[in-house]
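Just one chain is shown here, as C-alpha cells, and it is the form predicted alone.
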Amino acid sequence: MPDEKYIIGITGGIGSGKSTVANLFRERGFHIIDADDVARDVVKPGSELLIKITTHFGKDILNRDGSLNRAKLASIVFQNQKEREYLEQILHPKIISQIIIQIEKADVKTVIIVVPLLIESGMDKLCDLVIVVIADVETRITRIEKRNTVDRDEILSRINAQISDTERSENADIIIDNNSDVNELARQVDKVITKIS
C-alpha cells in the first residue's frame, strides 16, 4: 500500500449503520470505497465469479435478467456455514484485490474503506485507523426489518453468523455508538474528523 495514503476502515455488524456513517464522511468530502459496491461489480452478469457461483449454487440464485439475486444467495449461505465459507473463499480475494486497486488509483491522501468483514478478512491490517460501528441487537433487527423483507429468525441467523461487537471492538481504534439518532452520529463523525485532521 502506498505510504502516502492514510487508510481508514469502517466496519460493523449487519444493521449497525456503517453505511450511514460512511455517508456522513462522504458528505464531509471524504473518498469512500464500499466493499458492497465492489462485491456487486465482481459478480456482474457474465463475470467469471458469477459463473462459478451459479455452477455451485444453481441457477435459482439468478434474477430473470441474469444478475445475482443477493437476497436469495444470502438466505442460503447464512443458514449453512460450509456454503458461506465456500462463497467467502472465492469472493474475498477478488474483492480485496479490487479494493487495493481502487485505493491506489484514488487521487486523495485519505481513503475510507467500508468493509463488513474488515477484521475477519484481515483487511484491518491495511488500515491506519479502524472504526467499528456498534448498535444493540434489537436496534439492528428493527433497522433491517425496515429495509428488507427478511423475517426475524433470518436476521438473527445473519447477526449470529458474524463476529460479535465485543470481538470487533477489541480491534477498533475508535468505536462509534449508533444507538441514538443521526444528529448524535454526525457529532461522533465530526469528533473523529477533528482527531485525524
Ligand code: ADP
Given for the second form:
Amino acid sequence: MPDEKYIIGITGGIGSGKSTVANLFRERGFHIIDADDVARDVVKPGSELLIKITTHFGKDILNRDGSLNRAKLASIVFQNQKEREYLEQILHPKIISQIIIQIEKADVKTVIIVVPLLIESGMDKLCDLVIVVIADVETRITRIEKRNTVDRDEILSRINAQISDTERSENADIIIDNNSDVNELARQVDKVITKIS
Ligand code: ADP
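Structure of the form predicted together with the ligand, given the form predicted alone:
Starting with the chain above, the whole complex follows.
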C-alpha cells in the first residue's frame, strides 16, 4: 500500500452501527469504501463469481432478473458453516483485491474502509487505525428487526456465526460504543477526527 495514504478500517458485528458510523465520517468529508458495495459489485450479472455461485448453489439462488438473491444466499450460508466457508473462500480474495484497487485509486490522503469481516479476513493489517463499533446483542437485534424483515432467530444465528465483540475489541485501536443515541455516536466520531487530525 502506498505509504502516503492513511487507512482507517471500521468494523463491527451485524447491527453494531458500522454503516451509521461510516455515514457520520462521510458527512464530515471522508472518503469511504464500503465492502458491502464491493461485495455486490463482484457478483453482478455476468460476473465470473456469479457463475461460480450459481454452479455451486443452483439457479434458485438467482432473482428473476438474473441478479443474485443475496438474502436467500445469506440464509443458506448462515445455517451451514461449510457452505459459508465455501462462499467466503471464493468471495473474499476478489473483494479484498477490489478494495485495494479502490484505495489506490482514491485521490485523498485518508481513506476509510468499512468491512464487516475486517479482522477475520486479515484486512486489519492493511489499516493504520482500526475502529471497532460495539453494541449489546439485544440492542443490535432490536435495531436490525426495525431495519429488516428478518426474524430474531436468524439475526441470532448470524451474530453467533461471527466473532464476538470481545475478540474484535482485542484488535481495535479505537472502540466506539454504540449503545446510546446517534448524537452520542457523532460525538465519538468527532473525537476520533480530532485525534487523527
Ligand atoms: P451495521 O452496518 O453494523 O449492520 P447499521 O449502521 O446499519 O449497522 O445500524 C443498524 C440499524 O440500527 C440501522 O437501522 C441504524 O439506523 C440503526 N442505528 C445505528 N445506530 C443507532 C443508534 N445509536 N441509535 C438508534 N439506532 C441506531
